[in-house]
Structures are given as structure tokens and as C-alpha cells.
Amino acid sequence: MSLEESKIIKNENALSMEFMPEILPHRESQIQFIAKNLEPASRGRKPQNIFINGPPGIGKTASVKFVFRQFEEYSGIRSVYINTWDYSTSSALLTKITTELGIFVQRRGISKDEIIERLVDGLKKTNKGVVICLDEIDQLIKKDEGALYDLLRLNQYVENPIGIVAISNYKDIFLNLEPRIMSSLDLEEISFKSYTLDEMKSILNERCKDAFKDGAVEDGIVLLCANHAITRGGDVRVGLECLRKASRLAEDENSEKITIHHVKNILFTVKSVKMNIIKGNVEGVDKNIINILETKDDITSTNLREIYSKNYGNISHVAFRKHLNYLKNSGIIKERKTREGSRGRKVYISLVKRKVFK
């Protein structure tokens, strides 16, 4: 069945993440903040920096994004989104702000040197001030921190102001980064708290005034997908994803409206879309070690690391201790240590289930 004949669904899009809607509820307060450390750039002066941090799918993203579309339309900054998981080194990295602002760059072939050059020579013609979002900011950190140095070595060269809003779901990720480079970034941090059950309800309320037609939600359908979105730890994506599943489950069923049946027989599917993201996108050592996980769950971290010797190839203890140390940041895996008798303390692994309710 096409959209135009569906009688459920006015714009299926209002149920991504990626839907912009013109007012962004109960996160007024945090756009305030954002906006007032980032305005300066508008008017020649240098912004503040800023760090969110938070749970995943509480706003943090949407609330950047929210600004950076008021900034590019009313106040002449530019404004450039990435998110690091697909731009993880600095050369990456400093290609993508380099086309997203206009500038021609090849993608290959050509020296990191090369892609500042041409960089800096493009913002020194537009004189204008940007804003940089490095979303996920820990994927850099973990693969190539020395591209924030390279980031901020922007300002040696330009006149323009440039602003850097760091996000990440975690508050201590810069604890070990090289003092120089922490320095130099000056950050602001703000903490997003997650979502009230009320505050859910209303957000997805809204979501589906734009994408559902008149009538074609059962009362407490919201409820149940908000109740479910607050057991999944407050991500949004939980209850949009609860509302596309339902609705299509009503249209396949030709239905005329989606019900508090089509909504519970979708549930047990949807679970926290943040792991899903976080599991696609790893890879090497950290991909190897939840493959060990999914078959062998619960062992202590020397086993685990006997099995990942035998199967992949030897790792020493130190890199190996990083690897579940990121892991275990990302929310991908939990540790239980114990103490068993006069061997000491022992740690074991595990991946983080989440509860699925029925």
C-alpha cells in the first residue's frame, strides 16, 4: 500500500531521528545555553566550546542540530555536523568540514597538510564563523585524538571564529587526553538529563500529530510506547521505533487505526536501538571480543582473553585491558568482580542485556 492511500500514516519521516520538528520540547533550556556560548561567532568574537554529555536519545544531538539550523538561517554562521564514528581520523575529518563548508577537496590522494591548506584558504575568503559538531567525540578520541589537536590548530591560521560543540553519552572521556590538547579546547559542559515518563508521552505526542492523520492512534497507545521508551533508559528512538512498527503492523492488517494490539504484539521487538548502532559500528579487536561474548557469556576476563589469543592471535594484557575498558564506556559489555578465596579478585564479562517486556 503507497502513503498516498494509507489511512494511518501523513508523513512516516516524523518517526526518525532525524525529523527536525519546529519546536523541540523540554530542552528549551539546554538550546538556550548552547545558543548563548555559540553566538558570539555571529558577531567576529570567539564562542565558548561546549561539552554535552548523557544518555543516549535524550535530545543531545537534535538539541545541537535545532541551533545550528537557527544559526544558518538568522545569524550568518556556518555550521558543519559530523559524527565521528564515520569520520574516526584527521584526515577524515578535516576533509568532511572542508566539502561540507563549499570547499573543494579531492577525497584521495591528497596529504593532511594539503587538506588544511586548502581549508584555511577557503574560510579566509568567506571571513565568516563556524561551528563544528563532533558528535560521538570518544570514536576520535579512541582512534586519533591528535585530530582535535589539528582541529584547533585552525585558529593559528584564520580570523574566523570557530566554535566546537563536543557530545558524548559519557562525562569522563577527556580524562586522559594529552593536557595540551584539553587546554586548548576550553570546554563548557552540560549534563542532559533523561526524559520524564510525562515528557516521553508529550514528545511522542507531538511526533505523532506529524506523522499520523486525524484519529488514527488508539488512546494510550502513546502511553505504552513512552512506558516503553523509559524501560529501554529514556531513548527516544525506543518509543518512534514502537510507533513505526505499530503502524505498519495496522496497515498490514489493513486496519483503520493503530491499536493497543498492534502496538503490544510489536514490543518484544523493540529493544535499545542505541546498542544495535554501537554493535554495527565496531570492529577489529572489539568486534572480535563480543563474538566471543554472544557464545560465551559470564567468564572471567582471563578466560576471555585465552580465547581471544587462541582464535584471533595473541594480545598483550595492557591492550587487551583497553579494549574492555572501552567496551565496557560504550555500554556494550559489564564487569562483576569477586573475591574467591586466596587466588583474590576475580573479573568477569559480560554483554549488557537489556529487559524485554512481552
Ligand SMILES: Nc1ncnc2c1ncn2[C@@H]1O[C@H](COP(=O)(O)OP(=O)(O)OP(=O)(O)O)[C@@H](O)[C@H]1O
The other form holds:
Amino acid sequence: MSLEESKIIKNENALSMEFMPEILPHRESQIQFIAKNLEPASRGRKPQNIFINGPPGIGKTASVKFVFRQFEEYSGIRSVYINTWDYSTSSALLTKITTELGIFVQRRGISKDEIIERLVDGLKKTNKGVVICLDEIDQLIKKDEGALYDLLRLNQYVENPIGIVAISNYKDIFLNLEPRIMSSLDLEEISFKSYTLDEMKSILNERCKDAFKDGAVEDGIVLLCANHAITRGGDVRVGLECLRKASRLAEDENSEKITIHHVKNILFTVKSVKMNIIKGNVEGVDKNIINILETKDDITSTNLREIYSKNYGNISHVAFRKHLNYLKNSGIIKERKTREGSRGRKVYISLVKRKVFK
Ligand SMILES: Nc1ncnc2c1ncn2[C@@H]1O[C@H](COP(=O)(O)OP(=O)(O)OP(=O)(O)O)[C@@H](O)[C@H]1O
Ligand SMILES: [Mg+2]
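Could you present the same protein in the form predicted in complex with this ligand, rather than the form predicted on its own shown above?
Okay, now the whole complex, with that chain kicking things off.
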């Protein structure tokens, strides 16, 4: 059925995770906080760097993108948004920033210092302030901590200091960072709190207005979806996914509207969305390990490595351990250690079913 003929859907895009609504209800004060701290960049002054943390799906990324959109439209501040899952080494990150700012740089065969030179030249030519969001910054810190140092170093050469917004699900990611990086980062921290059921309801209601035709959503639907999202950890994406799937089912059944029956039928299929995103980003050895754990849960690390070698080829103990640590730190797997026995301590590995945040 084409969208024109749909009795229900006005704009399905409004239910996608990338969609940026006109307003972000219940994040007004956080948006103001972000804007206020970065705003000095519009007057050639040093912006206050920010660190945003909090559980998945509660508007951290959306709030920063919201502020960046306003900056681009009204303030003359240039903004660059980067998810460091995709750019997790210093060179990749610097190249991305350079190209995002419209400065030409070859993608290959160019040293890091040359990229920095290009970037500094470009920054000197513009009299606009620049702010950069490093989303999922734990990835960058895990893979190339020096990248942050390189980024901060740019401020020595340019007149208008760059502002940085770091985002992570984890509050303590900067704890082990080198003190000199920490002190030049000088982060102002803000923790986003989960939405209440009422807040989730009003957020989903707003999205329904964007996505569905008038009268296409039966009473009680939004409450059901909001409740499901809250019990699955409070991720708005879970609520959006429920709405999207229910509307698809309603269309398949050629219904005039989305009913409770449609929602109840799809609810059990919608699980933690963030974990699926993370798993989708993981590659190579890490991905293979997850594949094994999806069929064999809670097995010893020795056993896991044996299965790994059989299925995917040999891997050294040290290399394997490194991958397990990475997956553990990303919150994808968890370890359970037995007490020291006569044959040493055993470590059991399993997938984290749902991320738990303190
Ligand atoms: N207050 C809100 N109003 C409207 N939509 C919202 C609001 N908060 C979150 N959303 C929507 O929920 C989805 C998830 O939000 P966002 O990507 O900002 O989460 P996040 O906190 O960055 O999560 P993660 O830590 O997993 O990256 C997005 O589609 C976003 O538009
Ligand atoms: Mg995010």
C-alpha cells in the first residue's frame, strides 16, 4: 500500500529515530543549559565544555542536535556532530571534523600532523566559533584516548577556542583519563534523568501528531506504548518502535485506525532498542563472540574461546581477553566469577539482557 492511500499514516518518518521534532518536550531546561554554556562561541569567547550522561533513549543526542540546529540557523556558530562509534581514532576524527567544516583534506595517505595543519588553517580563516559534539565518547576513549588530546591541542593555534560536548551512557568514563587532558577539557557535567510515565506519554503523543492522521489512534494506545518503554528501561525509541509496528499491523489488516489489539500483538516483539544498535555497530571478533553467546549463554571463557576457534579460527588467549574486556566495558556482556577452586577460578560469560543503569 502506498503512503498516499494510507488511512493511518501521515508521515512515517516522524517515528524514525533520526527524526528531529520541532519541539522536545521536557528537555527545555537541559537545552537551555547546553546553549548557555556553548553560546560564548558566538562572541569569539571560549565556550564551556560539557559532559552529558544518562541512560539510553532519553534525549541526550536529540537535545544537542536541537541546540546545534538553532546555532546553525541563528547564531553563526558552526557545529559538528560526530558519533565516535564511527570515528574512533584520532586521524579519522580529525579528518571528519575537517571535512564537516568544508575544508578539503585527502582521505588517505596524509599524516595526522598534516590534517591538523589543514584544520588549523581552515579554522583561522573563519571568524566563526566552532562547537563539536563527540557522542558515545566512551568509544573514543577506549580506542584512542590521544584523540582528545589532539583535539584540545587545536586551541593553542586558533583564536576562537573550540567547544566540546561529550555524551555517554556512563558517568565515570573520564575517571582514568590523564590529568592533563582532564584539566584542559574542564567539563561542566549534566546528568539527564529518565522520563516519567507522564512525560513519556506526552512525548509519544506529540510524535503521534506528526506521524498519524487525525483520529487514527485509538485512546489508550499511547499509554500502552509509553508504559512498555518505561518498563524496558525508559528508552523513547522503544515507544516509537511500538507505535511504528502497531501502525504497520493496522495497515496490513486494512484497519481504519490503530487499536489496542494491534499494540498488544506487537508489544512482545519490541525489546531494548539501544542494545540492538550497539550490537549492530560491533564488528569482527566482537560480533562473532556475540553470535556464539546468542545461542550458548553463560559459558566459561575457556569454553567460549574453544567454540570461537572451532567456528572462526584460532585466536590467542591475550587477544581474546582483550575483546572480552571491550565487550564487557561496552555493557554488552557480563562476567560471573566462581570462587577460587582447586583448578583456579572460572569465569562465566553471558550477554547482558538489558542494560542496567545506576
Ligand atoms: N523530549 C523528547 N521529545 C521528543 N522526542 C524525544 C525526546 N527525547 C527523546 N526523543 C526521541 O527519542 C529518540 C532517542 O533519543 P536520543 O537519541 O536523544 O537518545 P539518547 O539519550 O541520545 O540515547 P543513547 O544514550 O542511547 O544515545 C530520538 O528519536 C529522539 O528524537
Ligand atoms: Mg545518543
